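Shown next as structure tokens: one chain only, the form predicted on its own.
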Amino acid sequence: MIDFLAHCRSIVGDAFVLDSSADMAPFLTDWRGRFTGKALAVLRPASVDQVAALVRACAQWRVALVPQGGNTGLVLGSVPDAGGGAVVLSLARLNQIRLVDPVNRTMTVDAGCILQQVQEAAAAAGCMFPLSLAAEGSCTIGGNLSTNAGGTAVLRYGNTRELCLGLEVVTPQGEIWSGLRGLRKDNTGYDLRDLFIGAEGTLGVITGAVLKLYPQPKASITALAALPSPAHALQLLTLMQDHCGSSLTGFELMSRYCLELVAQQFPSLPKPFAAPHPQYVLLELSSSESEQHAVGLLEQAIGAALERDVISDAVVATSVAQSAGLWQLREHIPLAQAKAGKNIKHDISLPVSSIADFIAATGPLLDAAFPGCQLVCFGHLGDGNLHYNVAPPDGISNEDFLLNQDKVNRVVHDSVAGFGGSISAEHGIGALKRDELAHYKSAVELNMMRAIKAALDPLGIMNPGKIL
């Protein structure tokens, strides 16, 4: 492959073709540190034309490539396998905000832009880009689009797919498709944009995007409610939606064990209630009118929930600092899990109406199969997305418990399927869930997906071994 790498160097320069173990190391290990792959080289283009030229070279030499943004993925979708024959195509140097159009409420960006950079550029123009998730300081827009990322504002604004109007993509043949049209209506045939969003780099390389912007809210109010059960949380969701409509922008469910774990690992964080409760909901209201309007809506809804015994107690943030403190409780759950030890993670979605029944049914099944296991159940209740993680029982080492991963997955995923849900809500499939996808997708669906893959990427060089 000396000729291939020499050609790549002629395209991007010697400094941006990394082939030493030390230089490649940061690009080869997944974010959770569970797996380290091998690569022929890491290629770091700085323009769309360079990306296209590199892809053409990969096609000519039949070299597989793994597109990578911030490498914050959770399903081994952005790292190469252990074979060592693929290259990593890092989009990190494609990091320019190309255009902000406040009148059209759009922003055109490079795929390598960090999500936080996009949020800040939108704010500087008096607008808001609402995608928000824990990795926003390091994940990239290209990765967000490739995995159709969700986050905490999906209830109001939708997944990344709903926040994108157009794409620029380098095809597996090295051609550039420019679909960067900031149109909300465009009925001119197949929607090619939707093929690439959520495809995890298996059909092409996203290099740019037109994103939707929204008006900045005049005020945001945060509250933490304590509840007896997940069923009560669903009642609260309905009540809040009836009272607040589209002003309800966040609705996060957290179990008692989640907050106990956060308190153990991060004792300096707020402790809003004197006594523990079985479940909690962190909710956020945003108003386009005024803070007084948001406070009024929230107080009315919380009052109705208390009167009807839907909630047991509630704390309303009265300052930006208090609001941030309440959100920190939610955001620190994954960090607390990591500090406490390894666990078996599930990113699932269910019909919102089925969530309480799923939780009630699945916990006993897991406890019967793995007595004493701990359930770390939290997530975006408003859009039906749960992070349903299973930690080892006391006295069982992480390593020993992880040997049961396939069995645990089967219990959880069979239950998800039984309630009409999905085994991947916002993290994608990657390599980690590839076999699980084959277990739960119908033959018709899988055959259609394979047909699309074969038509667009006949050489099979785009992120092989991911999804299919």
The other form holds:
Protein chains: 2
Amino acid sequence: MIDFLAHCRSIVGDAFVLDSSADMAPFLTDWRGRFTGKALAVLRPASVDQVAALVRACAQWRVALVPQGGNTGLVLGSVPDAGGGAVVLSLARLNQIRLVDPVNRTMTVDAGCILQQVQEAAAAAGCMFPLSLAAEGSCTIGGNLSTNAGGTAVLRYGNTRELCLGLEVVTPQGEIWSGLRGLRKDNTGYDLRDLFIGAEGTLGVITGAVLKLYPQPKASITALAALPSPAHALQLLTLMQDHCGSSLTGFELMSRYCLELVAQQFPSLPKPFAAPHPQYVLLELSSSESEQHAVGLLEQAIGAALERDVISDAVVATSVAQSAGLWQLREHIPLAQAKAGKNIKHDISLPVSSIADFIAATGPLLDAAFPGCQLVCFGHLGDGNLHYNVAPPDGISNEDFLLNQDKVNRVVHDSVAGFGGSISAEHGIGALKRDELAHYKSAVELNMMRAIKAALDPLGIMNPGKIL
Amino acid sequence: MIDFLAHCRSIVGDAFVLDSSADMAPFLTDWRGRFTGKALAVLRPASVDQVAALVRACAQWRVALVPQGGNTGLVLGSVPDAGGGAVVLSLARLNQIRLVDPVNRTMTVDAGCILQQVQEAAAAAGCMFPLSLAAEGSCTIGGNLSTNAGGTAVLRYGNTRELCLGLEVVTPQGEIWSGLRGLRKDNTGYDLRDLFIGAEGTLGVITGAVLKLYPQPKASITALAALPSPAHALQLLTLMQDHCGSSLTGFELMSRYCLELVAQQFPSLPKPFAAPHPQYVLLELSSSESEQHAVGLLEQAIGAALERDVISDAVVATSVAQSAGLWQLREHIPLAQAKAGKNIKHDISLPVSSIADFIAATGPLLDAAFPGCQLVCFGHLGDGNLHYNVAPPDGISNEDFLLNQDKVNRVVHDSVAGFGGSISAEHGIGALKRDELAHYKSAVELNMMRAIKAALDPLGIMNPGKIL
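Please give the corresponding structure for the form predicted together with another copy of the chain, as opposed to the form predicted on its own shown earlier.
All chains and molecules follow, beginning with the one already shown.
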């Protein structure tokens, strides 16, 4: 391996092959601090050609490599395992916005660009790149692509896959595939782009991308609706979509318990309603026309929902500050959870039409198995995506409850599978959910995935132990 | 092969294994009547299990199979070659709408459903399936998926790939992959769905799909704008998108020559302007709110375009009949071409921002090589998709001019490649453009495609000779 590292140093320079424990540390532990892997070295190339040369070296010496962006993933996809024989390939130095084309509504970026940097470059050109998620100040677009990240704008604009027109990828053989096409229509062979998107670095290294841009909305307006049940939330979704079409850009479900937790842990945040309600929906409308248009549309839709008893009450934000306050309630749910103690998290999705039935069916199953456990259930209802987290019953310590993690997962994921849902809506599989994937996917599907992996990466050097 | 056909008969019944020339004829000639292939038989299964059993038989006897839907493809993808050793596998009898779920905004359909049948079932549930194209009365959704069909609604709703959430596929081994998920977010491994979509039956047989539905717009309104040049059309596109956002649902470019051809061949159609203009754009706006809203939005945007000299003139349809009349001008261009004589067609796409430069650069190249040739240039400008057709100069017969097809293709496709475009925007590759694909795609990309093909279809029985 001395020869291998010397060769890597000749490619990127001594300063960019890190092999001391101190230098490597930030690259080896995952975002939530649950796992620390080991590595031979951390490689920090500055160009696509350097990435290709490093991958060729890995292929020659049969060294596994773990591509890494901002290392903000939640499923242990971007850190190496405990073996110590792999290298981390950090894309962070590939961080240039290559081109913004406002007429084509595209931008071409390096994989290591921070998501916020991408958003800002789009805005500077009078456009919008809609992908938005909690880690946007430190995650990279390459990581977003490799995990097909979701976030809060999926309802209107889709997942990262739908926001990408072309890719540049270094293959496991160290060749460069220049697929940086900025085309809305292109039917020339197999869709390699969507295969690399979401592959979590197991098929190649994404080094660049052509992203879709959108016109910036002229105005956005937010409201919080109170409802008797999740079934009413589904009625509200249909009503809002029929009234507002693509102007509906946010639809987030939160249970009473979620907002009570936020109020306990963050007492200075707004309390929109005098009395509690079983469920809440945070609504966001955006207009390409004017604030007046957005307000009129929202008031009309809320009026119809009140009239039909779909909602019990509603608060409409009348200022940007009030809008931000309502969104803070939503965004503080995970923070309030973290302050209140540990819990067992699930990132699941379901057919939207099954969500009320899933919630009604799964709570009693958990309560039967773990009497008194608390459900922190919230999420992107418009996308069918719930963050369905289970907290310990009163009087049970976090540590004791976490011993039940596998059993809790089995109850929740069995119920998800029964409703035709997914055990990973937006976080991916990584190393964390690999066994769950093997448990729930059909042999036919797993075999096709394995065949593709073996065909494109016959040496098995690309992020081994992730997904498959 | 007698054993093979006997086995097929035992699976689907004697009546559904066609092997007389007369019975097979409609399945062997392509839509435009340019090529007639040969086949051992045409197999007409009625269920997914029958499809799987037939594919297993093909694998066992090493018989190639050509999946076929409505056989309306334009690139010889759904007809067998001249060898006579393959079977055609018609999906036409799998034609049930399995489920419509208006709350999830999805429908689950058999691959053999006619596109129009799918549209009508969506409408009956108060929703819209937006895919729309000329062959919608006879093409099947399985064919649309296998070719990732485009059409007139791509600007707002995307290609067929963006309209599909899940697939059911019979693999080349004759196994059934049940991937009929109705989920907006699902990050559980490789995107097999998008790999089968657009694969033109070379990786497996699509037997069913979960399709996305949308709310029906409350109103649509159409206008025809007259402009000095394609560059002005690009300015108009940016202006319209900034003003109208996702309400802009159609943006079709037509040159003066196109409308003159239509007026010559179909003199009863409307003539919206008294004097000719160099270019025209057909605009369509849809509103989720009301006709009044759509009209207001369109008038405001057209006013701004006139004020800034982006357009020279405009006609807004004030009735459904007038709207239909304007669309007829667009839809009659290919018909007028066909009546006027043969021409050399190209289905190309470009970055939207390069379209004016492409048109300005390519015309002179063609004129230099083929003096006096006529360009029939029109298409879905909002998607960067041009139908760029070349007609013979006056005094040259169709037959003589068609001898130049390869040379004309080379001039056009070289120019497309130079602008970073695609030689097949929405029709696919089939057998017709296979050599062009090999000419323009990089070795890296072709090798990845071949590796995937060999991994999933190691016997090479799935629609051989198509794409690769």
